[in-house]
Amino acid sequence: MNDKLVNNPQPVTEPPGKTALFISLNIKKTAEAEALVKSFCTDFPALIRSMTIRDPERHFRGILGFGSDAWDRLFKSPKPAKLHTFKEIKGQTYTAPSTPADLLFHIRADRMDHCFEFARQIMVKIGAAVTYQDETFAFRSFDGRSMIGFIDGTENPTGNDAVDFAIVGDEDPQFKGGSYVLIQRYVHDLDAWNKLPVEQQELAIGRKKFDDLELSEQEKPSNAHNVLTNIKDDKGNDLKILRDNLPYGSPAEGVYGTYFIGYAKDPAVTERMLSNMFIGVPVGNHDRLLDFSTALTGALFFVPSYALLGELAGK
């Protein structure tokens, strides 16, 4: 067994279900509310317990981080070394924001049911103790196809690879087990991007659409998404990070988003691909993407193990 998975990680490199909802949540200003959301996260593990043995073929997955405020405020010190308030990124043309929340739930199962329920358990828990930032139904479309056509996640490490990309471990003893998760909410241009050839579209993302083989070297230019997205080490190692991305949406209003969701163990390389994709390499060379999709949200958490989450409660 991979060493990091010692201290029993939440479900960060687990596959995905089929639906997903995204809660955000900010916890009231006062010793009560602080107090509730403590002793919850005593309850949580139970929580998903339950509902996985209620049906334990829907794939019932449930995943809480906290955001940095939260964590000076319910746990005080010591704090991951890497968590901190996303910071807006501004580029040239295009921003991407930063909206801070105190919780994040990430509910994944293969029937929009479960997420639900479990959902409404939370509430009826701390629901008292928050306040609502943001909440997104998501779902799994097709062949795993993103909003704008392509499938998403391609390039997601998987096994060992997964754990060693996304879950905290000897860099950061006390909080080994953990992950930085960093989330966006996007919503498309569908009118305009349609309107591109497909070969204009295979540009910008630097993948075939039909069937998902990437362009060469030559083909792709360098303004693409795979390219600003790709990161290397000082040493020419490839930088990856767990994406758990799911189109969301509302065709009565003409609303057509992907909700962005990445898990890492070093939240400096979401952070870095953001800044390629907004800032640009060079500067002002932003992502070919970003003239179809705006980001309204950025936030950054720390999914704590486990055991980890048993012990903050005694804090």
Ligand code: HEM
Contents of the next structure:
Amino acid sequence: MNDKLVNNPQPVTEPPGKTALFISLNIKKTAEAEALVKSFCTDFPALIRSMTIRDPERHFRGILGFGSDAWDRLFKSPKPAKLHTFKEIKGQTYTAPSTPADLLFHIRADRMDHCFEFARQIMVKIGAAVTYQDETFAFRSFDGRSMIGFIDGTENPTGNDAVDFAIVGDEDPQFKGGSYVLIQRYVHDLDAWNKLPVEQQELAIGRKKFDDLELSEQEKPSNAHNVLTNIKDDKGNDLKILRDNLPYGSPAEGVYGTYFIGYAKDPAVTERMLSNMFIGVPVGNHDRLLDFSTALTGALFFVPSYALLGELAGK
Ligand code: HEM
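Given the form predicted on its own, corresponding form predicted in complex with the named molecule:
Time for the whole complex; same chain goes first.
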């Protein structure tokens, strides 16, 4: 067993379900509200177990993360070493906004009714203590296609690699088994994207649209999405994150979006990818995908292991 699993991480590295509900909330600034949310940390694993038992075949999984301000208010110190408020990234043309929140729920299952019921149970427990910030119902589309029609998630690490890239280890021993999660909700100009010839779309992503084959290094332009997000450390080793993006939208309102969610043991990796996308490499050479995609939200959270979650309630 990977040593990082000893503290029983939340199900960050387990395979995605077919639907997801993403909820961002803020905690009211009263002592009662903070106490209620803290005591909820003990309830949360039991709520998950109950949902899982009720229909084990639906791969129900719920994940709870805390923003930096919420951590300071609820648990004070010690604090996860890399937890901070996500800072806006302003490129010459596009900006990744910062819209911090106190709590993130990433609820996944094969059926939306399971996600919905779990969200309802959460709100029964803590509804009096929180205010609404964002709620997105997202779905798996056909063979894992993103809203822009390309397969999303191919280069994700799997198995032991997923644990290595996404879960905190001995570099921050008190928070071992945790994970940093960065979210951004995007909307796409799908009309403009769909008017782009498929060959141009493929150059924007760096892969073939129909069969997901990767373009050769010679074919990929320097502003392709998979060029700017493919990063290495100073020894030449790959730096990866674990993504679980899903499409969402409202055709009747003309909203077509992607909910980006990336887990990492170090949020600097995700932020470097974002900097490459928005500021560009070299500066000004931004990700071509951004000409068709606008980030509306952006926030960072820490997802404690189950072991730590239990201790936090008593702090
Ligand atoms: C507009 C929202 C986004 C869409 C629709 C999107 C879609 C895609 C697609 C289709 C791929 C190729 C298949 C794959 O390897 O998964 C990909 C790759 C990737 N994306 Fe995104 N993405 C989005 C935002 C982001 C953001 C914000 C980040 C990082 C902060 C990111 C990081 C990555 C990484 C690391 C890869 C793999 C690159 C490689 O090593 O080949 N993506 N994305």
